[in-house]
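Okay, so here's just one chain, in structure tokens, the form predicted alone.
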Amino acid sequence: MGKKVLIVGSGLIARFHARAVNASGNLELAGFCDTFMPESARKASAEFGGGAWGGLDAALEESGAGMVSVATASGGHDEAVKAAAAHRVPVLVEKPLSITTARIDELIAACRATSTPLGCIFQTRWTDEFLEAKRKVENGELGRITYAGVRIPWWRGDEYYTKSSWHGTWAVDGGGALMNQSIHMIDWLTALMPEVVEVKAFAATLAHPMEAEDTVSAAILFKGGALGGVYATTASFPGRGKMLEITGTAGTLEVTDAVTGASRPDQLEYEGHLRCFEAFAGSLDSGAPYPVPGEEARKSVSLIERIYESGGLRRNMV
């Protein structure tokens, strides 16, 4: 069998992790740990296999895991990462790595102190569309880039926020439409473009009973002079595909995905997670760098923080 994976968390996203692990010929599911709902871990174990634990230390000591995946609510990532670092078990974390750059820096430092590999799950980095965009930008096929922007016109019903204890909250989700739903495209923007020099943004809660924002519009200035933009929302019924546009003096790149999953997160596919998991496990075996270590995952959260600050949002963080 392959490398054993302990999944921390047992909610919706943990099930995507479990399906990815079980679909891999290189990985084996060690089980689930849920410190808040041990019974949920037992149910997930019965459904997908492996053991079940209610405590992180016990899970890390008893599971035989060679790798941890963190699938808790965003604001709960820190405890699991620090525990994995203390036990020197490589750890792969669902996006965002944490909900502030200050907290991300603590996680990077904790893993560095024990030489524990740390990676973040941005599964769309393994899509053909991203890899082709990266190739074109790096090869200079677009000429001098003059504009780069992303649009995420998604929809969530009120129940997405009202029936959850953490969606759309500052303390646990770290924000709303920008931090949760749009971070994958923000990740693309920070991966493909130079650093951001300046941000001017507006943010608002226009359509949902939630604490954080459901709509953001931002203008961006990149180092080197290119302009950019971000439109992110969960208030665009019925939800459309997200879009990346990069244009320059020699060409234009436009990527638009299908709507599938935009309005129903439970209908998303797990294949991207599978590629991501296998890439992280492969990096542990080969020593090759994993494409999204902690320092790389920090970039998207940093830009999101700057957009929130420019948009005048006062985040109630813990």
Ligand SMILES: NC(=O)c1ccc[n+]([C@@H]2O[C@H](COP(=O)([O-])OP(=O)(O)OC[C@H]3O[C@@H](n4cnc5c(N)ncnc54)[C@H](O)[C@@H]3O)[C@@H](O)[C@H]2O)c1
Given for the second form:
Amino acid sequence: MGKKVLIVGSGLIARFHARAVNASGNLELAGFCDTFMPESARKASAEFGGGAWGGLDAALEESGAGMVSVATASGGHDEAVKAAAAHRVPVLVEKPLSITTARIDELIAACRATSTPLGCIFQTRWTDEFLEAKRKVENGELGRITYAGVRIPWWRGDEYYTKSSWHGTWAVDGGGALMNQSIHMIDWLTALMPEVVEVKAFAATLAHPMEAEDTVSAAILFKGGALGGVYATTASFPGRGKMLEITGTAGTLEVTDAVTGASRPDQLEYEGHLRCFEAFAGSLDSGAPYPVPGEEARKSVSLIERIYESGGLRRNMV
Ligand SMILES: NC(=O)c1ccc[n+]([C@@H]2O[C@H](COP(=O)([O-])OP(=O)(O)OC[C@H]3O[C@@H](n4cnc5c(N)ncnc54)[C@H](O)[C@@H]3O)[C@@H](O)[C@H]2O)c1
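Okay, that one was the form predicted alone. Can I see the form predicted in complex with the named molecule too?
Shown next: the complete complex, the earlier chain at its head.
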């Protein structure tokens, strides 16, 4: 029997966590905890196995979990991470780790105080495309990098926002197209490029009945002088593949993916989560570093905050 995983949250992505755990030879499903909708945890455990809890302390005490994965709405991550840290159970959290850098700092401190490992789920970090891009950049194969940019021209219908209690809200989603959908590519950009020195951005809500932005256009100056850009939207019908471009004096890399996920989040595959979960669990056993600890996950949210700030967006959140 493998390490027992308690999944906190029981919505769409929690089901991908459960599929990943059940597909892994090294992990075992302890069950689901949903403080927001306990009935939903019961339904998920009936479908995937394990127990069901409506309270975090009871779930952590009774489930025998050796690892927690957090799959609540983004603004609900903090409560789960703090409970896991208090119980000293290693915790792997959906992106974004939390919805502001101030809140992320609190989570990092809470986990550090009890020596609890903290990781963030960016499952596209294990793709061949990302690993190849990382190798090329680290080996200097592109020469002096002159420009690095990401484009995420996705589409969500109005119902994505109107039927959810939290999508596109500042208080729980922490933003719109940038914080929710585009953060995977922002993560790539901040993982591959040096520190961001300056950001000039526009952000707007052009197409959907939502509180936060559905379209962002930003220009970036990186340490060392390279320029960069971000175009992120959920207002580009019918949705196209996302793109990363890094170019320099000796070469260019361009990654363009298929349309998967652009318009149908339910069509995600669980294999990315499986690699991510096994890497985190493996790091607990071997002591090898997990590639996206709290400090690394902070970088994407920091750039997003700077884009919002430059774009003149006011965030009504604690
Ligand atoms: N890695 C990926 O590719 C990927 C894809 C989709 C979602 N996500 C992330 O997973 C998380 C959950 O997204 P989802 O699509 O499963 O959402 P969902 O709406 O399907 O499920 C949300 C879950 O959180 C609970 N919840 C709802 N509102 C809450 C609130 N205000 N406070 C606390 N809990 C609340 C619900 O009971 C439910 O268990 C988000 O952080 C999202 O960014 C990641």
